[in-house]
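Just the one chain here, the form predicted on its own, laid out as structure tokens.
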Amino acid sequence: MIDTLIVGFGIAGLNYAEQLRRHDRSFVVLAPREESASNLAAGIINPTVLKRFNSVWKSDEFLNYAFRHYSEIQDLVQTKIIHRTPILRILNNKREQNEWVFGCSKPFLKNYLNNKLISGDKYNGIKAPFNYGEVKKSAKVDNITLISSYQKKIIPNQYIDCRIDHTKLEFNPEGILYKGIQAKKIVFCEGFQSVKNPFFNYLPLVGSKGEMLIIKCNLLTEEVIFKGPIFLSPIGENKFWVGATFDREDKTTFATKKGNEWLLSKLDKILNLPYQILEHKAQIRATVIDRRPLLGIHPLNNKLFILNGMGTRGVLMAPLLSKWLYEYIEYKFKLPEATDIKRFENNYFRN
């Protein structure tokens, strides 16, 4: 018998097998290696809201786990996939940059943003004529290389490609029962295919669809990542993933006309240098109706526990996050509130 079952294997999915790894806990994977939101996903960790120049709820918990957490990770699979690389918001008037310059000046946000501008002149073929605001500590995930290397070099006896049957799911005594899998509980980390599973299909998940474009631009500096109406963040060997945008209604994963012009007139507002576009794809983010995430255990059934719902900001949460899920189910510590499943107990109970 092993200690628990995951099922999914994105961001959230992989943080929680590292906590599972990290106590000498047994686990097993199942996921499909095809593509997910995280695979898509820019990878940027930014504990700033930037439209609204605001910091993101409980920041320097989140971030100081994050960039522990991942460097950890990184030694592990001796595989660069971190990178402190500056983001730089390209401001569009004198409002904004008054704008920043009282954000500066906020207690929680003062220890993220450079309060000296920099110069639109510094990088080539941006249009930046009011000049940049720095944020301090961000950087990228290489979500991708992150979690091959993970799965080749750290779980390869530990992960089943497949897509989970949750009608095949059998309880017992001693726990779950799956396929010939015996184990003492499962996590599921499934993002959006969450509102397929009927054990928590009464979570709130609404989903946002993301389309993203990868270009090449060879006189584009790599330096840093750029924010204007949208982002515009280094993956090496000069290509750039520019994205993202935000629909609630479209829940297919096509990349569509409307996106891709969408995109595209965005990109064309800050850049001023030829580039090839390479990729166009879709996915759907795991949003929360009330934009926090998913963590917890079912209403009636002990076995069963989640992990999701973390959007936009998984490269930046689920180190975290995970922490606090394992040390819940384990140590049985409270889950803070504002994740705790439970707020939404009521919805389970009235269907």
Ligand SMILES: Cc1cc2nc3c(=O)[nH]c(=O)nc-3n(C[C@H](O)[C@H](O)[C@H](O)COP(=O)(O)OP(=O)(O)OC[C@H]3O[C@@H](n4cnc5c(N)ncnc54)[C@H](O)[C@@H]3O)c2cc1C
Given for the second form:
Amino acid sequence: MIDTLIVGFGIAGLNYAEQLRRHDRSFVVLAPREESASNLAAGIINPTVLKRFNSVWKSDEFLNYAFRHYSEIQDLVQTKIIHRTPILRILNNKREQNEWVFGCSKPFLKNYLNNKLISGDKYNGIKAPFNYGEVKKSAKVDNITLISSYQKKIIPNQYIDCRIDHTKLEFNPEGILYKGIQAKKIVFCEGFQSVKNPFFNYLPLVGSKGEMLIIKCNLLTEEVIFKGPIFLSPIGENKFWVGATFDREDKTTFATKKGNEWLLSKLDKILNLPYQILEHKAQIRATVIDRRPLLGIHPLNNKLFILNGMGTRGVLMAPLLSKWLYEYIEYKFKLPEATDIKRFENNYFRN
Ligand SMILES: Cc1cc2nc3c(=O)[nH]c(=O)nc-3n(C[C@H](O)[C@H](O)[C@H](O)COP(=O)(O)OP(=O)(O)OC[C@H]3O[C@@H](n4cnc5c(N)ncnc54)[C@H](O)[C@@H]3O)c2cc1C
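What would the structure be for the form predicted together with the named molecule, given that what you showed me was the form predicted on its own?
Expanding to the full complex; the earlier chain stays at the top.
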């Protein structure tokens, strides 16, 4: 018998696996080798909400834990996965410059924003007539390398390439049996696909589709992440991640003509260099009605747990959320109320 079955191996499943590994708990991951939101994400760790000049909820806690945690995983897999790349916000006019300077004086932002603007001439090929504001404590995690190297190097014998059929889970006094694997409990980390999970589909996952491009641009700097109406983020070999769209209506993972046109129109507003489009893809972010994560235990079955709802900030939040969930399950620590799925329990009993 193993301790835990983890369903899903995006950034949530990986971080939960890492909590179990650190605590010497036995586990098996069940997940199909398919593209997920985590594979498509830019992997940007940004503690600020630049549109509203605010910081992310509990940003210091999430950030400090995430930096330490990804550095440790980097040592473990012996592959570079975290890049401390600054974000440069392109300021479009005098008003945005003033907002930036004002933002720098807000107590919850002053550690994150550099109050000295960076000259718009510094980087060749970017249109920044009103200079740049710099986000100081940002980074970029290479999710694709992280997920594949962790799976191959750390859990090669604990990963099963499969999509689980929820109707085939059997419950017994020891816990859960799935296709011959007996576990004490199961943690679902299925991202937006959790809407198909019969145990947790009462939770208000609304989802938001994101389309992105990969472009090649030989003359653009790879030192920084540019933030205009979209992110333009280096991924190596003169390739850049461009995105993303937000669409709450379309819940398919098809890349669309509309998305492509929107991305290119925004890209052309900031980039003044020749480029070539290499990829155009889409995935659904697991966004929640109240914009807070979904952690906790099923209302009636104490073998079933969920780690989900990370919206646009999975890379920043997944490490600490995994720790919170682990401590909740194993030590009965209280979850922060804003993350606990108990807040939606009425939905379950109403259905
Ligand atoms: C275009 C785009 C850009 C983004 N950029 C960023 C960014 O820069 N920074 C950031 O922090 N976040 C970003 N995000 C958000 C980020 O991708 C998510 O917050 C995060 O990846 C969610 O991770 P997850 O593990 O919960 O879900 P997912 O990555 O969706 O993973 C879910 C996993 O569950 C598996 N699964 C589902 N159903 C089953 C089943 N029945 N059986 C077995 N396995 C199953 C899937 O195969 C997958 O492995 C972006 C998202 C998009 C779409």
